[in-house]
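What follows is one chain in structure tokens, specifically the form predicted on its own.
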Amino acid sequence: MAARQQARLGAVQETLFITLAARAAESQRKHPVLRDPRAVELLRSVDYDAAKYGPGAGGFVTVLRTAIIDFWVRGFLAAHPGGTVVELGTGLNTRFERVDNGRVHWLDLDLPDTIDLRRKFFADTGRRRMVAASVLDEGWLPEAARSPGPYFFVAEGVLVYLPQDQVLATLARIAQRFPGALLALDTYPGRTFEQQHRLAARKGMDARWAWACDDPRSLERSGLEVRQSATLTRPPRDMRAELPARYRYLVPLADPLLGKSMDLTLFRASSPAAAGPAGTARAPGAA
């Protein structure tokens, strides 16, 4: 068996693997919400501590949590095949693999140390390509803007570890240099940040959330438009149906515990600047 490869990240780069393990483990049920085999030879490759972030009981909010933002890249591709698509702190991340429709373009975006990880096994192509940067930078936009519109970014899983003014800076020039452009986020509101910081303190995780969000419409102040809400409990209605039966029987019942843990937000940047033909994006099934 081959040795498998070492990663050495920083404290929040290393939460890439609850997200691995969970969609990992996700593909090798008999009906699973998702299907990412990449995901399972990726995590038999790296040695990372699976105590700290193996599988566990909250890998199904994980793994819904990517099936929502995948569902809604879909439907933009769907509306613009040949559109480009911003993944913000992707860790190692395969959305790509899960929803490459041939003509897609593709920026794979994370902080130095993860982007040398990711390039042991992903390679730069004509339609993707990894760009090592923090989110927080201003370099990365014109990078991004070389690819054709329209635009749709995706941040999950990230901008919670970060302070609340870098964040709403970051997403404010974002709209500015992107109007039109369609942005999904994954929020969380203060009275969960407790139970992370328990939860991350008993595994021995250093990284520990700092942004709390009570209300996604809060940050239309940044110059983004609410286009579609979902949560664990309440995915896209039109993605119920292709739900596995335990999630679209089970899941709704743990609404008291879990439907106000996370906000899954789509959001239109609606900077005053005028987006042309190009950089105007339609949210995917909204009116």
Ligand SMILES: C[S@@+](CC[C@H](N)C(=O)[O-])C[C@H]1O[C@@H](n2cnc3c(N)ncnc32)[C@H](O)[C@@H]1O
Second form
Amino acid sequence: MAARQQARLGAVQETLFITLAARAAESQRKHPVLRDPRAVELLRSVDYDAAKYGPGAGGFVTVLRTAIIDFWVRGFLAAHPGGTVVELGTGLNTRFERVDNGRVHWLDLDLPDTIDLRRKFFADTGRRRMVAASVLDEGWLPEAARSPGPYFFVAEGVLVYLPQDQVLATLARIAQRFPGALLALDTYPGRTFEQQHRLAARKGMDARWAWACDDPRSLERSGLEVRQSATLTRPPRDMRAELPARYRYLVPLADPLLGKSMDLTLFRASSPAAAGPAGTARAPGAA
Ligand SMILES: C[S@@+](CC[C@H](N)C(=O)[O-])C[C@H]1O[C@@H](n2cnc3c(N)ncnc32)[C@H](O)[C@@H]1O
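Could you present the same protein in the form predicted in complex with this ligand, rather than the form predicted on its own shown above?
Next comes the full complex, and the chain you just saw is listed first.
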């Protein structure tokens, strides 16, 4: 068996293994909500302590979240087959492999240590490249703009680790630079945020969430307009019929517990005039 790659990552960066492991586990089910054979391969190829986050960490919450975003990205590609998808905080995500239509252009952005690890498994091509940067930096925006529009930005499982003022400034910058672009992201209300902090403390995890958002509509102040809203128990209507039976029937039953734990929102960047200057967007709930 080939030697496994060593991963030397910061605490937040390491959380990429939670989502990778969840996709790999789901892919091996008989009727998975998504198929990701590359995730299975990747997980086998990296030397990482799978027990660290406990059994089933991330689990179906993660894969449903990912499947909903895949659904939105596929919808975008159906309308704009040659557009650009920018995956912010990509980790070892393989959304490109799951949705590639042979024409899409793609940027996978993450912090330098994550991109170093990613480069052990993926290569840049004419349509797909990796960018080592913080999503909070401004330098990657012109690089994204060199790829053909229209644009779809995905930030899955990443903004929650970043301070609110910096998240809002980043969203405002994207909205200003890419009016009309779509942006899909996950947000977590205060209650989930507090539960997650307790869980992280119990498991001795160093990676801590930093941003709670009770109402995704509050992000409209950063120059975004809500196009579609979903939760784990209320995925987009057209997607429901495609879900494996256990999700179709069981997930609505979990609504009282899971329905308010996470919001998934598809935004459209509104006109630059609608966005305040980058960095000056008011915090949700601020006067
Ligand atoms: C929970 S993982 C999610 C990975 C991927 N989006 C997925 O769904 O599999 C969080 C990711 O955010 C990345 N990340 C954290 N802070 C970041 C930042 N400031 N800029 C870019 N990426 C960041 C981490 O390196 C990690 O890959």
